[in-house]
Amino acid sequence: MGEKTKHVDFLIVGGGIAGTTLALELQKLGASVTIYDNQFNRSSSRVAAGLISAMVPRNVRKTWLSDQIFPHVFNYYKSFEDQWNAHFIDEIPTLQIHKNLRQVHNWTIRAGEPGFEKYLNINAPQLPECMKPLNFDCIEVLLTGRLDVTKFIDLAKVHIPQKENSFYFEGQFYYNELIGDSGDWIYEEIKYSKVVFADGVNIHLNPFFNYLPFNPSGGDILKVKIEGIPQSHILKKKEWLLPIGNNEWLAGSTYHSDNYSTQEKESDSDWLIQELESWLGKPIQLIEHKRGVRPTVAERRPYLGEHPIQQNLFVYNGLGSKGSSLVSVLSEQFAQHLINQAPLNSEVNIEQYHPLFFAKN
């Protein structure tokens, strides 16, 4: 490398949705970045369906930060579509199908409450006639959609190194080869002012931040083909179907608690297809089955912040199944914190876990 490449502002370990969007936000502020990514094709970002929704069906409530995220999230990704002359974000409404009269009541009540009018349409279109007749109706959930996460990350991988003194390296990152040097950090002969670990489930291998509590969870995503169902909406009961065109859908989801396995099991895909067919009333053809692992946090709040002892080492992790939405707000905020010392949201700041670190050390 040339002499001018001996120092880079930020090293980001992990090229998933968190590390990628943080790198892009740091570059907007004029910083140089290097991403190291192991290109694990079963990472949560690579397997994720990219489902975007502001509503949590359980208790019929809005997701955390929903009023900040929606509809901002769609404009956030569309800005990159414009820059890169590409397409990877779609806003698609959801038909939330009720299972019983209590759900009908709960969703109807919520739709009439202040603050929910932009998310719920009580005058939703009826279920398609071609679907099996159901006992109960549905409601239309607005501001939902899908990010093609893999396409977005692959395009970012091309554009990030185009900025001066920025790089994207594919391969294994070795934590024990990161060397502190008077406040800076050196890795493979490049000096960095700050290091951010956005290493997803690999955080359990991270000697700096493996004290943070995680409950990894596996999940299966299917690509399926279903003939004769309109693809105008995402369809959701407990399981969901996300249209991707040409009568093909992504289907989920399953949940395997405290499990790092990425090995698919035929019994999982069989179970999911059976559940979907029971309320869809159409035969489902399996095209592809993938299983990934999410870096799930029990408190359902991501981890952001600086190491309690090691200066200029940071973490950005634990986004879970809402990562595609959350990064549209959190990555910009974290970039401002890293460069301009802007305060972090107290709910995500890992300072609250510092006593846990000292207790373990």
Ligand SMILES: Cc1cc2nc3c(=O)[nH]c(=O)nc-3n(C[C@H](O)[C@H](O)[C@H](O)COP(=O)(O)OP(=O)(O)OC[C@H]3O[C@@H](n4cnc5c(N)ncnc54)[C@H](O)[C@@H]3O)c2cc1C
Second form
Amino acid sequence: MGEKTKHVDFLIVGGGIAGTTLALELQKLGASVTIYDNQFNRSSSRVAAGLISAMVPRNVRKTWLSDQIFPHVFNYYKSFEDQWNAHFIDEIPTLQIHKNLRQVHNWTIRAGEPGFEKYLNINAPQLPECMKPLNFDCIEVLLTGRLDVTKFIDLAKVHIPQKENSFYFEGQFYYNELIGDSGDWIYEEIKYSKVVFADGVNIHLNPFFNYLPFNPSGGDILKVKIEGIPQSHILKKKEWLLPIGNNEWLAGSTYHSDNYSTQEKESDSDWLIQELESWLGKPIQLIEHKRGVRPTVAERRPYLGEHPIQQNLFVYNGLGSKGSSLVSVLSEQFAQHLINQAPLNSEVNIEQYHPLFFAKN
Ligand SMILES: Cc1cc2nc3c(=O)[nH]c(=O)nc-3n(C[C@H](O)[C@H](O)[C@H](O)COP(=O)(O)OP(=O)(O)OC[C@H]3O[C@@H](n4cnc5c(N)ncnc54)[C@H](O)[C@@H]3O)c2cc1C
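Please could you give me the other form, the form predicted in complex with the ligand, since above is the form predicted on its own?
Zooming out: every chain and molecule, the one shown earlier first.
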């Protein structure tokens, strides 16, 4: 490398929600960044519905870090809306529809517990007329909404390179072309102080971090049309409908375990529509079907931290099915760690997985 080799502080591999928000947080702290992203149109972030919610219906609990995330998450994205003069975040409450009396009981009890008052309202508005003959009960879940993830990351792609000495390259990153250089890293003639892999489910192809255990989970999201239902709430039983305007809704989702396929199957969209129609009491017309894979971890905690041996190589992954909300706190914390050596939350720090690396190597 000649003396005029360009130097950028951070190389980030992957421009999904993880890589994008980390780049923005690093820039806030004055760092320069380069992102490489191959623009795969079935990446997890580009398929995701962007649903944001603090409640886990399966066991009527709050999600991990919920009290840090909510309501902060909405202001987090709104601050980018203001800077970029754009719109991609909506706070939309949810009507959580009960399946049986046990659920009515569990949700009602929870709503009375301290710490849940900001999330749950037992005096829920009426369900849509078409559901009345089916006789369901529901609760209103607050502080829920939707991030239009594709719009957000596409806008960030335009804004990130506007900062001094920062770049966004649309294209494939080749792991074997990354060269170590006395603590720095060189890729395509640019020298970097630190490299962060935010490569989503592609981590299984990443020679540095593929020892981290993943349980990838395929999923389907539909865009559908339904006439004559008020679009004031997300409607959720097990499957859900998320209003996006003009009588259009996003519908989800399915879970296919340990499967990297992004090939849509008619049987999956048929199944989802059938399930939804069974409680909605209205016909649903399919507009679009997308299939992606969630970067899910069995322990349900993301992976952040430095490689056990290779200095200045980091990972940011494992956001599972909660990327849109988790990044609103994790990206800032990770940027503080990378620049100011702030400690990482022990639950996400990959140090705990180092024995797996040494066993494999
Ligand atoms: C069906 C489905 C529904 C979902 N619904 C929701 C939801 O409602 N709410 C929610 O919060 N989350 C949801 N998720 C999960 C959410 O999408 C993920 O948590 C999040 O998108 C993960 O972001 P990421 O940046 O880690 O990974 P990704 O989005 O996969 O980003 C990684 C990026 O890196 C690129 N890349 C990888 N390797 C390379 C390489 N070698 N060179 C160049 N580029 C590379 C990929 O193409 C991709 O663009 C859903 C996911 C799916 C699949």
